[in-house]
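Here's a solo chain for you in structure tokens, the form predicted alone.
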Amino acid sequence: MFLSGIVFLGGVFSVFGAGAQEIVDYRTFFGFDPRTTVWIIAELHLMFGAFVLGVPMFAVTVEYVGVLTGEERYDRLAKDFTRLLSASFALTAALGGLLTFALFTLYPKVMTFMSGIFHESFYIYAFFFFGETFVLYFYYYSWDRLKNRKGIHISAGILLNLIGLIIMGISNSWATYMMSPSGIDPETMKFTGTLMDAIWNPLWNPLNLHRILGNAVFGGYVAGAYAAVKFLTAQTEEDRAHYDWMGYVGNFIAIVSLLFLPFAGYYLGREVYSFSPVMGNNMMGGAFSWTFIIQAIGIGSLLILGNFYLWMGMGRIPGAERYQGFIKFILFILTLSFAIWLTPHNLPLSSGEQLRMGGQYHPTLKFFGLMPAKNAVINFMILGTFFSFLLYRRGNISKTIPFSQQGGGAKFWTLIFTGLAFASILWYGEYLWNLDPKELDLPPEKVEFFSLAAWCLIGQAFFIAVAVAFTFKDQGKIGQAILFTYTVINTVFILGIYGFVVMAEASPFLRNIAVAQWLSMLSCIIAVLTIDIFIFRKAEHMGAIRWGKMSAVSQYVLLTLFIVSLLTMGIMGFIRSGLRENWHVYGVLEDTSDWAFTPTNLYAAKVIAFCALTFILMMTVAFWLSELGEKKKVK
């Protein structure tokens, strides 16, 4: 979390430093501690630049949106959500100015190091920055002027999506090149490799990949969260409408990148082992173990208040009343899965505690504190929430059009989207089918553990193939149930339970288990809801959605959720940031001063808890802003 923002003004630090006449490793902010004053800085930074760059990806996608269906609402929606933008740029480019100021003079020996390796990345930075900020407000204060050539506008958001993704992979670039240095010989622990070496280090691409649906996620949380307080404050009926259709959106982008966040999630957490396996025990079982559980109740909260603000939903929706009677059991599913998926594996348990259970670990509750049950669990929470988005979906549809009539274009579309499904199913399963153990590290005795793996994926593609079957025997809701039903299964009591055996006999190849559920999981979402869209396709529906018509109570879920979110987003960054320890540099550049420890989770959770506050507050102001401008226009 130390090092993104703003640092084309590195080159003149560096300049100023190499001419002074004492050369001190570390300074403090006023005597105050110089690494918590970096870590608010660059919190705050992180917090504005994951909005920054998560409301472009679905505000040109929401006004793409408009101009397919000729819709008004959507880009109304699509221009709130880039006032949103605007209002809190200027606040994130202060921050970075703040930041760079912040890293060169109170850690110059750092920066030296990192200035000698990145340097030149520093001033690309600078270039694309400059290239955000002239097309951001283009793309912004030529809306109305470009009304009529939205080819151009919405290309000029694309543009924008594009260099935000470029900023954000060379500043992702310094963060994870301290966490895995690559380029350095071993003898002298110099830097010898070039620039790129630097760049693509081990965990850049997947910490983009995890920021990339992280941004989504937060972004779409704070859109949800302003359309909350304006649906709340309206004192028109159009407005309640419209806020509680944006507050809705919000919250549905937010959900639908939340469902594919804990495998990226997992991905860089399997990438972090891989490259020191030190790192990654103090990750998921050392001195982070205790701050991991705390982050899955971030993540289970997330998807819990997800579902309830959606089955709240459907009290606006003609019709949905018909399905009320399964909440029950998903509430059930999910409050159970969110038990076990944030039960540790070790309690901090006192000497007569641990004699009176027998030992550090409970004789039952201990499996699921190990990955086998997380994994279990979390993918049925995912499938718990896709079902209510279904739910939710199909709640005012009465009469529907049989597949048979859809025409060719939804036949051709279905066999598209369910063919790659059902392609890459087959190909991870013939990849764990003649996957050798040597490249595991296990010995050749153990490859009759993968064999049970890759017939689950078999049968995976065989469901898909009958589901399509199905639909296009105009029979697609037996199709998505049998489909549905199979992914449970496979993925939450085949390979679920199946991951206690490989972890005991064959550890390594549990991280494939993890794939293979994670890929079965999102092949029956992209099966199913392709289905889903054409089989209802042009339906009759009992009534037109009333929005509008939501209690408070929804919207004060819509807020929880964005603290909820907010607070998350915290704790995973100090996660990774601190799973250095005593390094600057992992391994390189030792952190030789006073602050060389890791802080305790109480001292992070205040940290965070101030970082989260001073956001709100800052970002209310910002929006307090924007919304003077547009009372002046209207005036």
Given for the second form:
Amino acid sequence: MFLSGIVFLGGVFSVFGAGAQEIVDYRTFFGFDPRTTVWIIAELHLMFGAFVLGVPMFAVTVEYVGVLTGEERYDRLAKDFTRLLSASFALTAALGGLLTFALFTLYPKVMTFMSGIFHESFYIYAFFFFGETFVLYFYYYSWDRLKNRKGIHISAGILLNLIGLIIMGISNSWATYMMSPSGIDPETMKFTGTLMDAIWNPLWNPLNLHRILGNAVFGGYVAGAYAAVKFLTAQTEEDRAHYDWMGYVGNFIAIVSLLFLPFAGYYLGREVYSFSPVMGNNMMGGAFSWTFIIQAIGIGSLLILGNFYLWMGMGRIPGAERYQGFIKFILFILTLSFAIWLTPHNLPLSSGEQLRMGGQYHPTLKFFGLMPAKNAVINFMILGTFFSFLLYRRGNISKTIPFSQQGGGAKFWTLIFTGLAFASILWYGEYLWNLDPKELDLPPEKVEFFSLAAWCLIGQAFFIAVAVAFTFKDQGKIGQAILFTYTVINTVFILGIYGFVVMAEASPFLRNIAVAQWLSMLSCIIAVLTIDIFIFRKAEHMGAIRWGKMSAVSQYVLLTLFIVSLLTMGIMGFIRSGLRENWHVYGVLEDTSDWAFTPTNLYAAKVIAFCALTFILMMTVAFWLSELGEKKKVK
Amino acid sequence: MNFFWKIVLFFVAIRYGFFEVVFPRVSQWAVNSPDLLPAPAAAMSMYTWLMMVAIAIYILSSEERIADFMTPIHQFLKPQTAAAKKGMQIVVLAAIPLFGGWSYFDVNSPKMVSPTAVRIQHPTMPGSFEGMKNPLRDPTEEQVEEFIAEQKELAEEAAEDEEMEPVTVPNNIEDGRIALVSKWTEEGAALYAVNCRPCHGMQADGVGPMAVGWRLQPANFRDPGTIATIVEEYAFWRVSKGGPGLPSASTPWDSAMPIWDLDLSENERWKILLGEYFLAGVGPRQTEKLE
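Moving on from the form predicted alone, kindly provide the form predicted in complex with its partner chain as a structure.
Entire complex below, previous chain first.
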């Protein structure tokens, strides 16, 4: 038995060892497609990485809230999470090691090129990785010991996050360098810059921002999914209440970060266009346009399911029945917006349909496929979600204390926050007002298209002021309603529809319209929320939230949210990486292997689904292992 | 009416009333088309699914609504004694599996329909074209000087010959450059009229006299989604290699766009692009400045 084993192993090595001396550009993974191999390992590493970076953000925030409110349960939650972190940290590192091996063995040429530019950064990376390990274990194991010295403990948590961000930033620089190499001499196509030139390539910061927000979202959803599983298997009422609440917190953090994500994406997309308009077109109007639609389904689903969860949550708030009537309208708006968000410019058509419509575009539906429509509805969906959240917040509030009796602090902070929103709106309005068409490569007469947007922003600032005035007159709710209504009219209807005019007449200005819409939406959220906080402070409640009184469906929604976010992440990664087409390093180092082609969406979907499933399985095992230790302690 | 039937009615009203009756007519009216314009099947199935999901979310998002919705169903499924109700029960319970079976058959039975194609608007251009610049947008100093010299000669001729129109001579390099580019643009527009107008139309709006002959319509250059969103070298690639040069993912078999690098010189193709963008009243996409 033993002998035959040795003979077998010998056979294996002699087969795979053959040709080991040759210097090659590419190898296969035991005969399997090297690209898919690297893809799967990298995706898994990234999913774990997102978890390991997203969760500490979540944990420290929750721990800090615990200190602020003095509530024990926050602390328990944060610690719970850090425990999961230490279990998955080792897996992340192991996958990272595997990825390095895979890259160096399967793509030696690429790695020679990359290490030629980045070799110093590899050591810096390793150094910070050690740092991360120490700080993580310190943060976790000193939890009880530093119970009374929270300042130190939270600082350690913040340090953990900082180191995590540096690690992510360094590896982002490698990935973005491959998309948008900088420091290349255009004559010789050789790298002549410094390490910093290479790191600070055009897509580096946009991707950093996008991934930081993405990780926060992901951390929230993982928390939600974990809580859902614990809720569904909980034995006691107390546990159910705790995990119900945890699911709520996770979903809350995810949604808040999610609201900003489309704009980080917009920024990243714009920089892709600036780096290479051809790459931009491949992304939005070309080879990846259908993949983008799939991704849009993911994002829209996250928003709708997030609302769904909030509405179900209203069932556990005494008094929230009063607001049930709004739900169907919000849902209607969300669904309508989602439908528009999904409708592509180029619908799939049979030739019979093409003949009937006289072309490849549906004469009316085609407008839904254009950028102005997308910008309008994403703002509408975000505002709708915000509205759900406001309803949720006021669910059990009965008698409020008038704003005028809220004290000086309330007035001060209201003025500060709304003032910030007011100022940033005016600042951008003024910028648009004085914008020189030359800056956008437009002829001078196109300046006429700028003023409407500027007026809309002035209107926005005006209504922020109106809302604040009403608040000071103890009519905060009316102020909120006026501002909210104006924002919807402004961002969705006026600027949304005007976007079509601009697109036809002065298309580069559409980007500024999008920024104006986004700023208006954001200023509304900031102002309305600030007012909301102070007009409902110290209000009387119709009863405490009945944590744990949630249907099982809601928990499955949390699980679905997690899975959708996982898949969306995979699809976005496929797009980002696939945009390089047949280049390892775009425009510099060509992929000459048999796997240089762009895979089909179907193939990508299968690989991503496989990764997601593997991730979930590995995560389950890791959580289960970390649980084993806990149970022993209880005994 | 109870909640259950309200939901059913709502679904029917939107799915059939709105999408089958109202929407095709409104679209027809809006664009003044001779035919009704229903939403294509792909869009319809997407909207239907979305609507069903939204309805499910609405019902499931509150315990009361779940109960309201389920009660009539439970009532209906209870053992019945009255003959009429019993009959009804049997009919409905038999209809559900029959409907399922029929739908399955309907979906899978062979039919004569043209396949639904997914079109990629702007497929990937071969890397060799990326970074090309239209040399005619920025003539060299020598070209401009040569042009000014030519104009001078012409002006002298015109001064002697009464039948010739007067010729203006640009008085500096800058004016000369502008005059030269507009001369090339005019020549490009003339080449466009000869070669491209039959399909793309004199207004560059995609409705030339030959356009009706093609199922995949010639591009409408006034539509902001065509040549205005692409960089000029991309349009150059399309003009040079035409439909047959498209990658297989973009249905090269049904594009009538000819290959022009066989008939027109490189210079002529760049010139045509000057004319084409001018006629359409748009410019090529510019690389944004990095901030």
